[in-house]
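Presented as structure tokens, the chain that follows is alone, the form predicted on its own.
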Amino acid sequence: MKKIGLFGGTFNPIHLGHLRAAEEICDFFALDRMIFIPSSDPPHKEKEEILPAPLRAEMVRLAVSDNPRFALSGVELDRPGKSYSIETIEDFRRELGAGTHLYFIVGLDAFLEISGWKDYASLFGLCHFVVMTRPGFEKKFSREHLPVELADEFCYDTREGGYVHRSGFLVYPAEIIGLDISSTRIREFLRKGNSIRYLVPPAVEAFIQTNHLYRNKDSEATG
């Protein structure tokens, strides 16, 4: 059975921290492929802070093009309206079928807000979750981080090293080495005219510079 990772995000812009995390998770879970899914209209982000989706998707395409395990999906860009994770996972479940194991990749900070996601209780019956921890945030995932309303639906599996949902899917903690890089800091550097070399792939840096992206608040809204 194939094992596919689904790595969603605004990727505003994608950076080496995203790529390194994806590489580590691919190795740890022996994934056949990691699919990067830029969100079109994320419900929990302020629109004025986000570059138009086609520009963000192009940066992801440039960033993943040299890794045979990485791929770009425009599934959320092609869907009108808000980008909801449950719709994305259901799309991949229908497309790939029951013969594929899906692993939904999310950071711990985002996972702690999952109770505010659309139909969040249904998510755990669709795929595995991989919850990443990163520098500067909590290092250990524990039972208390599971949604309070659903905690009784999970039990810890020592062999798997994760929390098994009653559906049979797991929530796996994943401590990654990670790189202390954030899209927010990169945008700040660009607004100040500072270098972002070694924070993003060279092709992404060139795309940002050529298109004069993130130079000011207006450029983030209009590209």
Contents of the next structure:
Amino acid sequence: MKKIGLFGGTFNPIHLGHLRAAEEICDFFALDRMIFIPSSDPPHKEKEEILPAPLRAEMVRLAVSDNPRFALSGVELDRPGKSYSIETIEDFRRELGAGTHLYFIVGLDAFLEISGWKDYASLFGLCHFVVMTRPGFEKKFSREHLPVELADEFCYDTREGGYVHRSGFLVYPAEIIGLDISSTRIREFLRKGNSIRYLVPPAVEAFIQTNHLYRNKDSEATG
Ligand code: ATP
Ligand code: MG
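Now show me the form predicted in complex with adenosine-5'-triphosphate, since the one above was the form predicted on its own.
After this comes the whole thing, all chains and molecules, with the earlier chain placed first.
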């Protein structure tokens, strides 16, 4: 049985927090592969500071290229319209078949918004979930972080160290070392013209600088 992690995100841009988290989850769950899945372009105008998906995907490609366990998937980019995790998970289930265990990787900050995701109640019947601690956020995952309406569909399994859904799939809390890095902070640094060295892989930093990404438009015009 192969074990594959699916790691979705905006990756605007990808940073060492994402990469270190993925590396630790690979080790902890003995995953054969971690697939990074950048989201498609958001349909709303107010999300303007999100770079076009092909650029975000290219940075993910650069970031994962030297790690044999990591890979990039363009599945959400190829699908028109907004990205929905349920469609992504179903795509991978179809493609990889029943012989593969799928683990959907998500930070606790993102997991707490899961009741807003499309068909969220069905998600727990499709694959395992790994919910990572996020530094600067709340410390530990606990039962109260499961969606309230679904809480009685889960019971804790001490042997597995996770919450078993009635479907048999688990929600695993994962405590990672956690680097307190966010894409938001990186974009702020870039707007101010500050260095982002040691926050992203060198190839990603070079790509951002070469293509003048995330620059403050006003400062570009004057300087
Ligand atoms: P932004 O600040 O733009 O929201 P971000 O740093 O949160 O960016 P996302 O692309 O939104 O990055 O995150 C994708 C996934 O990675 C989410 O599940 C998020 O919780 C997780 N994640 C992001 N940064 C870290 C980190 N430093 N440590 C652990 N998990 C992280
Ligand atoms: Mg985020």
